[in-house]
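First, one chain by itself in structure tokens, the form predicted alone.
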Amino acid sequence: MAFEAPKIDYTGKIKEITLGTGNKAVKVGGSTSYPFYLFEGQMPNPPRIAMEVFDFAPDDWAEAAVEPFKDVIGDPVAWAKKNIQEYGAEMIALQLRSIDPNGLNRSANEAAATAKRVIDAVDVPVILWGVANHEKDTEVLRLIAESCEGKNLALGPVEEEDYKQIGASAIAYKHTVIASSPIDINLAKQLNILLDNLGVPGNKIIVDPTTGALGYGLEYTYSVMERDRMAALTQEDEKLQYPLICNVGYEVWKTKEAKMKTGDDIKFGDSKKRGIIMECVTAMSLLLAGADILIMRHPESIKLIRKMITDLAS
């Protein structure tokens, strides 16, 4: 007698969402089953890739990191045209790493002007990434969106204490929001709750549930992702029935095990070789977990992704 793999009977479905504009809109979500796991259901929109950009020129990134961007890393349009051309992105993610009031401190009129011209510049999907300073972000994220009317971006993140003023821009000039909570499926379900009794469309939110790094908390964020997929594919809720995004290479990178040199510590090896493969191993179990979208850094890390999406969905 053949054996015969036990099935599980899916009754949810993940909102279908789509980013951007035009010929080079990107479509996320639509699954009907865990993901890959094409013997039980629709995966109609593979896992999708964004770029990075960051706003200014970091100082403080791995040798490693900067190699491949070193000659555009001062100019966030010219790294966001390399992405595209170079590196085949099919979406961008400006950091706006330089309103950190710890930082730069940058004017919320100066990096929404730099986040605009990055936007015209390109004809793809672009996610705006703040610092999760409330009043920063709510007043640089406001001002990009009224600029960028009906572009539909992707704005975050949008927690608890700011969802009110972003989520209001959002609807007004039509972009995406992306909701975020500290790892706690409870505190993402409710926020879900207030964008939609705000008035946000459920076709316009996306949910970032805070990503942990490979070593730094990688663990808590795949169990909240897997206890989400649970309760939005089998119990029905649709309150998570929403695409994941998470916020992979920005994490890994900052970590100390990315950042040392080849020869600080022998056991450690080549920093470039430990540097991808952190980002790799991030990024592929988020993915299994149920990440729709993942913003990653270098394309090296990138190539072997996409490879694995790829044989994973087909």
The other form holds:
Amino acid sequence: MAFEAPKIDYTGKIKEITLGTGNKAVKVGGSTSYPFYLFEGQMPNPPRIAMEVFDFAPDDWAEAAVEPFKDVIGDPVAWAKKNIQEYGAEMIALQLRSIDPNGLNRSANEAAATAKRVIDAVDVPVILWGVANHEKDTEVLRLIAESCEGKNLALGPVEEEDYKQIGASAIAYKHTVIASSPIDINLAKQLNILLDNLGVPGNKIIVDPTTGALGYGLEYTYSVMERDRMAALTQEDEKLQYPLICNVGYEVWKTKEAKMKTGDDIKFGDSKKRGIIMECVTAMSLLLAGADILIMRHPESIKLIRKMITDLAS
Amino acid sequence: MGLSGIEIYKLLPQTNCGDCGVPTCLAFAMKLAAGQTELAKCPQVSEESKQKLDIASAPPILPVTVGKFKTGGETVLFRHEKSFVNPTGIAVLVTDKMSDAEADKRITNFRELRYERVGLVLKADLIAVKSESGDAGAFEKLVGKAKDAAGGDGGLILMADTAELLAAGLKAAADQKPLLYAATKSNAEAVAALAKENKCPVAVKGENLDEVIELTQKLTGMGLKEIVIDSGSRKLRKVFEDQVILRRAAIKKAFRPLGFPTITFPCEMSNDLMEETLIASTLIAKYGGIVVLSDLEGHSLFPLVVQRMNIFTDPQRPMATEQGIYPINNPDDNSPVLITTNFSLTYFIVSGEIEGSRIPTWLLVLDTEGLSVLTAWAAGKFAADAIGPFVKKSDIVGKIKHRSLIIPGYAASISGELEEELPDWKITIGPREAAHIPAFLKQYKAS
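Form predicted together with its partner chain structure, per the form predicted alone context:
Every component of the complex follows; first up is the chain already shown.
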């Protein structure tokens, strides 16, 4: 008698969410099984990658991460265009790091104007990512939401402390929110409920579980995402049936091991390859835990992860 | 594991002798059923009962030992349920068609690429020696070469198509109980007999799960228990699917013929080491027992062993760093002194930021039982009466001329009490977030 594989009876489905507008809009979510368990469910929209752009010229990046962008760093519009034209980016994630009150502390008006120029220059969906400073994020994201009405941007991180303000802007100007909670399934659920009560439509929420990089809390993110998918797919927890987004590149490339130079310690091999593999191993782990969107940095990392997604899904 | 407390009780002597340390046999049975004690603690149990209980209480995925390396023994599907037991083994392939230099490089890297992190040594575990030429002498010689490197704290895998070749390899290393790869449909009897005779673990390779089941049943029928499964496919999607189905069948359905750890071959699934590494990372997350790689490089092995540590760490227990003084960027007697807690993430992030600042600094790490600054402060473990004695007892005073201590911003409220505990010291409140340490240190240095 042939062996019959035990299957899981999934009762839930991840919501399908569209980012951007027009023919370059990107649809994510829709899964009816655990990630890549294609023998017992569907993944109608395989995970997608958003490529990072910084809104100013970072001065502390690893050499390997600067190299592909050295002609466009400091010019976010050119950077975004290069990501799309040269590296085939399907989405842009603009990291609004210039607004950090502990860093450059650029004014909201200036940062929002830069963001608008980037958004207007590209036709792919744009994700805007603040610095988790509630006042500053609120100020900047509101301005961007208003000046780019109807573009269906993804605005984040939206946290319990600023969901009302950013959520209201998203509703008013038809954008999507990135609901962000600190690696805790109950807090994630609670924030989704709050956003729902505020009136954010169910198809305008994606969830950021908070990303820990390889060696820096990856396991916490991994498990919270697995529990999240379990609740969404097998326990019909509607308030967790949203696509998940992970801010991978930023978290990985700031670690000590990703920045170490070749030769600092011979046991760590080639600096460039190490950084790329660290970014990819983090991305791979989070894909298996349920990520629908990955924000990534290095073009070679992105190429490798695209190949892996294809291999796992075909 | 499969039996209830009552079912176990029926097999115990029921004398309530208490020799096991538990007052009654029923209470002992309940503990056994919950996995809180071992049958070995009962000196009175009959051989017959013992055998029955051993079979019933074995984990759904049987444990397998290859030299000093252990795999299998898993009991859950998700790490948040209960921590995974034996981390996926990382193996490197050497073949008798490689040049000496190529094989030597792999063996040297196997031995030397070791990373210390949170008190653990992270490293590859196994060397897979493969006969590609079919020459018994060449195989034996190569096994002999790999043997010492693998023998210390790892294990060997012998890969060949026939029992004769495997026997030749075994001549060089039978004492290390290598994993014999593989028993297939065409050679199962001979390979199984060799494994039995030498008390070695053995891998089965089937074209698909049905064939695997036939093979494991045949081998268990011959009395072999230490079996590893290769489900045949070299396509990522299929290999991934097989791992999930195997693990699920064993754990959810207690399906014994698939209740063994697996061996997988990223080295046969790609020609690019970076891609291979990502295939391996997929199989580390999802249920691979062993992953065999074509090569080991620092930049590929390091990310993989860290990922493995992350996945296999106990989700209930925070990882902790050792209490002590950590010199960063070659500090001298004028360098600033910072203090933080020993939650490993806190330590990694704080030390990483200090390193990134390039400012020579002494970092004191206080044992707070693995709690982060805010939690430890709230729990009273990062308090003046813990920090004071620690600073005094540590030999930091012998390393510096000044008496200035920088505490985390989140613990600002303890500064007054700390000044009382350390009257000679000036206490400065540092930033709350580690990310702001470099800016703080730059300014601190200037003042």
